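Single chain ahead, written as structure tokens, the form predicted on its own.
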Amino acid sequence: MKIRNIVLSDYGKASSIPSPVNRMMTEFAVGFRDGIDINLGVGYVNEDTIPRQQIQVACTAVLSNPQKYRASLNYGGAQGSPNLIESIRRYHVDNRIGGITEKTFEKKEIVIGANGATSLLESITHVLPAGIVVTADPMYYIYCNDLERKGFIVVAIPEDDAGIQTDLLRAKLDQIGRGKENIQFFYVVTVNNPSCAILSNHRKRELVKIVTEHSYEVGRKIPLVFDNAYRELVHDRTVEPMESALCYDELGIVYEIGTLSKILAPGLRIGYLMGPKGAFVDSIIQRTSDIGFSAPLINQEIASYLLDNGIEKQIEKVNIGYQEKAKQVRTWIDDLLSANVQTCSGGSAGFYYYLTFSNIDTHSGSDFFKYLTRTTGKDDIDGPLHDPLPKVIYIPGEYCVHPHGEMVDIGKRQLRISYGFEELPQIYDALKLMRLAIAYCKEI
């Protein structure tokens, strides 16, 4: 008798083909050299950006208070840390983060997710129902691919360098007329990944405003997701200081997710949600309880004392850190491949540059991009196979545009470059690479 394989879900069969961005990494990652491949397409922070010393004397003081740090070393609770709570707490008052004030967590609730920020992106898909999904366009590919395994309708709105364009947004949701009563939530990322595209405090206003007439029309809150993942990383000065949308929220709609990774370390997985209390957020603890409660206590209060003790120069350290590396390799961009380059958003904040060439195509399969991955099938271009000549991986942007919305042919021609990980040498090797490349694609 032939016996069936396993039954899976439509998620499940969904998840078992991996995602274009997963399959080239993995890819990549199997024949990686390091010291000879350069990799400025992960989104890892820089290590020395990672204060091991500070988190070491953390732990220390942590196991040697258990009256303040309760059974650090046993489970948490699904909210997380009471510790790390108030740290949040007072970490934003204390420093006007946004201009949010004591009076702003009146009727607010923070909640640490299970393992960072994207946990609780995770979550929400899981406590809302299916529906459409709106979001900026280049988006950030990874929650998108996820949203649409999972039976959401991605409707991405172009952006520009002040982000999501609400005049696009108003026309969209004009153009979708009644199908607008299964717009299930927005999600709008503030230092948009991948492009750094800051979005602008009249923008984020425009939006609040946007989703509260919206919410009306269908007769229930719809949620304002903003991804604050990049907020503390605008190194940029002369950048006008990001509003907090939770302070201008009249109908209880806006929810902020912040991520302590990008200026303490991933791997603390430190990510947490702040909005209205109610339902929707009771609905993530449950679900945080359910795939095992928060973080690992012990990162939490780590997280929470590092927080207490010194953060603010932490944050100055790793934002002098990559503005003087955004301004490097920007210069270098311009000297190497500005007679190719149509427009480069980025290096204001996080640690990415966008770039729209005139008239290179850079998707996986280009020219440019077979030449920088050595798979042209050519010797004298690839080198010897069991020893190819250094690899240059990047994300192009056909990943990050939606394969649906208006932007799918300019996407042919954008990639996404890391600044964050690589250090400076590398990165200038890359893009002299990257000018090799576009000299070859011109000549065949």
Ligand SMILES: Cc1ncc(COP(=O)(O)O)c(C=O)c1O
Second form
Amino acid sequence: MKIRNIVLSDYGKASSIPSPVNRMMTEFAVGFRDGIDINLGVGYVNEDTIPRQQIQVACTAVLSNPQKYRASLNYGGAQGSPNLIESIRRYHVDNRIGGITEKTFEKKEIVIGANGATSLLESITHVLPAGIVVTADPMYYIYCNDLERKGFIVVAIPEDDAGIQTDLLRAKLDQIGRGKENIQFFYVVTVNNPSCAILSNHRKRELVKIVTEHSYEVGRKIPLVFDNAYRELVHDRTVEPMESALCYDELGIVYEIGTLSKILAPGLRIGYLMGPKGAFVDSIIQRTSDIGFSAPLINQEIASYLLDNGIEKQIEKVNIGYQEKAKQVRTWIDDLLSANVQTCSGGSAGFYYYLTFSNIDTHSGSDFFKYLTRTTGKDDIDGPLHDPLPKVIYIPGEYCVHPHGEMVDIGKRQLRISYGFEELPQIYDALKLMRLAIAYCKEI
Ligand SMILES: Cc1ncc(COP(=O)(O)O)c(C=O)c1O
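Taking the form predicted on its own as the starting point, write out the structure of the form predicted in complex with the named molecule.
Shown next: the complete complex, the earlier chain at its head.
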């Protein structure tokens, strides 16, 4: 008898096919040769920034103080460890992060995600009805891909050096007319991934204004979600300190998502959301319970200990390392690639540079990509099949720009390179190979 395969939901169907960027990264990872191939594609933090010893100390301290860190190897509550919530609150207030004071937290809640900031972002896709999400272009492709698989329509507004362009956003809102009713939330990454463009305080205030006006116009509060994944990694001291929009959000629509991944360790999987108390936050807490009760309690308590004991020093150390790398990599980009680079963003925060080439394609079908992944089909370029010449991977801009947005053409000439994970000598080698790849593109 014939039997049909398992019937998947629309989301299941969409998720059964890995996203193109996931496919590309997996293919690369499978044959990856340590010490030979160079991965400028991953968003991994630098291993040296992870405070292994302090984590060990924190773990011992937590386990040996069961009065404070109760049942730390047991299940945790869905909102998160009270110790960690208090540590996060205190970290913000004591350091006046973004201008936050005790008063800012009145009528606000802090909740810990089940699995980093990612799980909180994902939870939002479950508790809000599908509809339009407005974000910046280039966009955080991982989350935008998730949103689209869940049936959301992503509208991406081009950014410049100061982040999402609010005049273009206003124009877009006018243009979509009645469609505005269908906007479910705004999602803005304050140090954008891939571009590392820093959202200016002026633009941030504009955004709060626009979304507040928009909320009044449609007669309901529309959440404005700021993703602060790289907020602590603004390593260029000349940049204006980033304000928190929680400080001036009068209507109660601003939510900020933070993570300890970039300043401590992604493996702890600690992300948090801060925003007005209410049904939206309550539904996120319930969702955390639904997908795994809570983040591992032991990790939350370790994170709490680390926030209480020297986090400022740790952040400083991390930033010194990234700033040094940023400067060095920028010099090499200028030396090796500048003749072909039209724009280069990044270098002040996070650990990505986002380049636009003037006339070289970077997409996965391009000669540049094929050269660097040794898939040209030419022996002299690729090397022997069983032992190819060193490969380099990066994130092509085609995956970072919205496929139906205004940047689709320019995206084909863009790329994100990460200076987070690999060490400087490897990054230098990779950039030299990129130069050879450009020469190859011009030759053929
Ligand atoms: C913009 C952005 N948001 C969120 C995350 C993920 O954070 P977490 O590790 O806390 O899930 C990342 C990771 O690279 C990111 O780039």
